[in-house]
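Below you'll find only one chain, the form predicted on its own, shown as structure tokens.
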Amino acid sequence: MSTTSTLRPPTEHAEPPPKRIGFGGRLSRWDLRLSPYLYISPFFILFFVTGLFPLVYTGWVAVHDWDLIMGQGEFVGAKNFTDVLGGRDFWNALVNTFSIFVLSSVPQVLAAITIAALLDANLRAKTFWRMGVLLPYVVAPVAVALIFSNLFADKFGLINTLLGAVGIDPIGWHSQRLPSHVAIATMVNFRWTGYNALIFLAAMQAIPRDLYEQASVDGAGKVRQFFSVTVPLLRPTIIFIVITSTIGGLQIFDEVRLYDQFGRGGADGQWQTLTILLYEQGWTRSNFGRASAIAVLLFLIIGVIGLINYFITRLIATSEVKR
């Protein structure tokens, strides 16, 4: 009896057919891919509507003859810019803006770091002192302006009275240029120094205490620890404060407008800033084209000064680290 056997060829392991992804699976994939963008989209939508679009539209208005009542006029190109740059008011306001900005920002940052260092020490009633430095920030700008405009009044102000008591002649806080800048800068420093001090304090408390212990073992005193440990590690916070102070300082409006009852920056423009000039062109003279040109120039100035501040702060902080 013979048996026949049939040899079957070796079968290859064929790839299983791809599973068909149903609608639910595709929806799950889209969810994973698109959800992060959807979560952050409200910010960018709001930024486009309230930030980017007004910026672009301001540039559009700046190259047109635009009246408050008549609306859009003919295209004028760079005429509004040349008119603004060719006038005395713009350069006077630019000098005033930079003067008030320097007088307010530099002392403000230095005082905020010093106060933060004091609050970071072992003090009794820490919460009381930390909340106390924030009180000026919650005071309304109108109230601050009214209080300080009376303190710095030319004839009957408390400051001139105290100066007269020690034999110093009264200072024209409203009639003279530099004294008016000092008075306005004092208002700004009063409101914002405590706020910035709390930001510096939060950054200081994030510094590892081991670094101070090691510095103390190496013989470094408190001052040496502050400049060699604290300040270099505060670099990102310093950059943030400097840039935000630059943006806010160059756009100062409330304190300047409320410094006297007229709100025009002084009889001869002693403390008229770019924002006050912009407001005057747009809402007093109804020339929106020229006001928009001032806004565009102010935007460019803030961008340039912000970049300069950023690079200078990084350079100083890097040199401190290398030491």
Contents of the next structure:
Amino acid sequence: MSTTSTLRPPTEHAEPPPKRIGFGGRLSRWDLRLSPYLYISPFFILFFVTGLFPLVYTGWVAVHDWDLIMGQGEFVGAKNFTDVLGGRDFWNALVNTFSIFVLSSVPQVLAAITIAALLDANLRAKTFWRMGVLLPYVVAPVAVALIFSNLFADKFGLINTLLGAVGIDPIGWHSQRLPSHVAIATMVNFRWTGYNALIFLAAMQAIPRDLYEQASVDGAGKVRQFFSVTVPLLRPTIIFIVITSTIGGLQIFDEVRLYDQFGRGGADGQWQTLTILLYEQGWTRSNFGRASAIAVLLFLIIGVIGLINYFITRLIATSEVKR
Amino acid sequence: MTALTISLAACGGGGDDEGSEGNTNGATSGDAGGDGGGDPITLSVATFNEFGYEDLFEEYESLHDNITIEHVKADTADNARDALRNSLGADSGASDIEAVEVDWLVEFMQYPDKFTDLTDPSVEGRWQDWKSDAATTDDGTLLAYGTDNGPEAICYRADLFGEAGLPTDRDEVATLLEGDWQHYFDVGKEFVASSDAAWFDSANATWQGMINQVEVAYQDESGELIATTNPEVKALYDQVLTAAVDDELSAGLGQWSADWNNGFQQSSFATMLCPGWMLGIVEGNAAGIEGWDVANVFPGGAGNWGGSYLTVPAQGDNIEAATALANWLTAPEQQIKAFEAKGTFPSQVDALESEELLSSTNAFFNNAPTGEIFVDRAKAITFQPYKGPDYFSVNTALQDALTRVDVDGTDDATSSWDKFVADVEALG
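Alongside the form predicted on its own that was just displayed, please also present the structure of the form predicted in complex with its partner chain.
Once more the chain from above appears, this time first in line as the rest of the complex follows.
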């Protein structure tokens, strides 16, 4: 309030003549002031309609008794949240989500940056290799899930058969918790590593070559160059990849849904993730209120993890380039 | 109307070669539903598992020049149910005809406004009373046309029986297995003692046979959940798990899983419960395996597992044409053809008397007189269990409990039951 009152007088005193200016002049003044906002408004209007509104509406649904088919019911306050937080399922799903996320994102980013560094070297048939890396990404997730769930079948799957051939006991890919996470993370990694590698590669190519020349004059080997030149200069890209793969990892759905015939995350919830739990509550059980409460919690979790990631990545990267 | 036609043509991808002109006189008439003919229409039909409708769709298309049928097939009934719920909630996206399974029909009966009233003089008395009663609301509106029922027999591998020294002839096997569930399991113990194969596929599947013989299992008519306190449910739970795990009668293959599908090829088990519609699934999964047969017997007397209905969601654009198609598909003549194709046993009164049905045999099952067997099995059913709106959810939780013990081995019977109790409590 105080700031506006201090700002107002000078503007009034400074521009007395415009008072006499007609409507046309006023229009052109509005034009000057408003047009920029108007030009960027399509994005914000779209964002409000498709982004912010659903977000807020989810919050609205979360505090109601809400049936998928019957729609809005009574206002129940925080009951959906207490139901969710009080049950075994949510915490189980949270642990699973993190476990699958760590098992997929960490190796994925490491592998992607390594592959990108290899592709950045002088290779024959560059385009062929680069496109080849992207191939798994082009395959529909459903197809990937179908193939992998057969590879990972417990009794008659290819992987267990191979393990059996070398005398290792079959692994319960669909019954034990950790193996199921590994199997799902494998699917995710298969699909996304190449995609991330290409993004890293694009960023690497933007690094001025003379930096490498200087480094080699200074006596740095390939590995040293990679850690002291490439990685620090990739910082913004690393942040981007880490954040997008965090969001993707925490929202993982397709692969889990298609991992077995029911798509509910196992009879004991061995690989039930938050999004699968959300789906089960909302669609299988018609309880949209509870599903929305999970969505809100997931949103908060992703926000927090995103921030933590951002700061960690910043710390690590800046400590190396700091002058 | 033009707008509608254009959008439909766009959707259908111009599948109709005849073009829309010149069809106006309606080459087809005399159908009960009376579709207008003329404008090209694409009707989508959503089913799951095997309904045996593929040839019937072609037949219908050849009878109606303007109609193209698009078949949307879900792999499991669970997925079909989720998809239907979703489209009803969103008020769009449902197929013109949606198949509904008996276990979750009750659930959808709670939303009569979402479905077309299918009451029609031409279908009065078409079904056995209990079949149409289940699809009729309190005020007498018929919301779904019955397709098939699931009277159950036992499918068995005659070759594995022979190797284990059991009789192989289907009549002798029927005599051998005559009795209650305990008797069925006892014969199983004898079998596994002299065979590498298991006695049945999974505790899940066997459970479906057992629970469908309980008159009021999970929820009483007042809507109260009694699943966790009903001594009958607990006793059956213990019985099936003792047989499956302690006596090692189960192959431990979660029903509908990739392992289960492969289990047929690997000859992992010797018997399974076979409602009529299961014949098509066995034939599909066990392609190339010889020795399957059907015995006219069922533990504990008789039972019905599954069976479905066709509904016409009210959100569709072609309700009239869809109703006519649903009416045609569920008529006795068509349902008998579906039975011959995939073993889906008709729920229509006239079909049960039909000579065609009685004389029908199944080549894959060693030319078993499946028509005669399933008519017998259907006649042996004395009552229909009551299934409340939460039946499906509770049964899913119980199936999970069985899977934990029988397939995953992550729990024993007691700890898994405790989790089931917690799951049922979380439903409310």
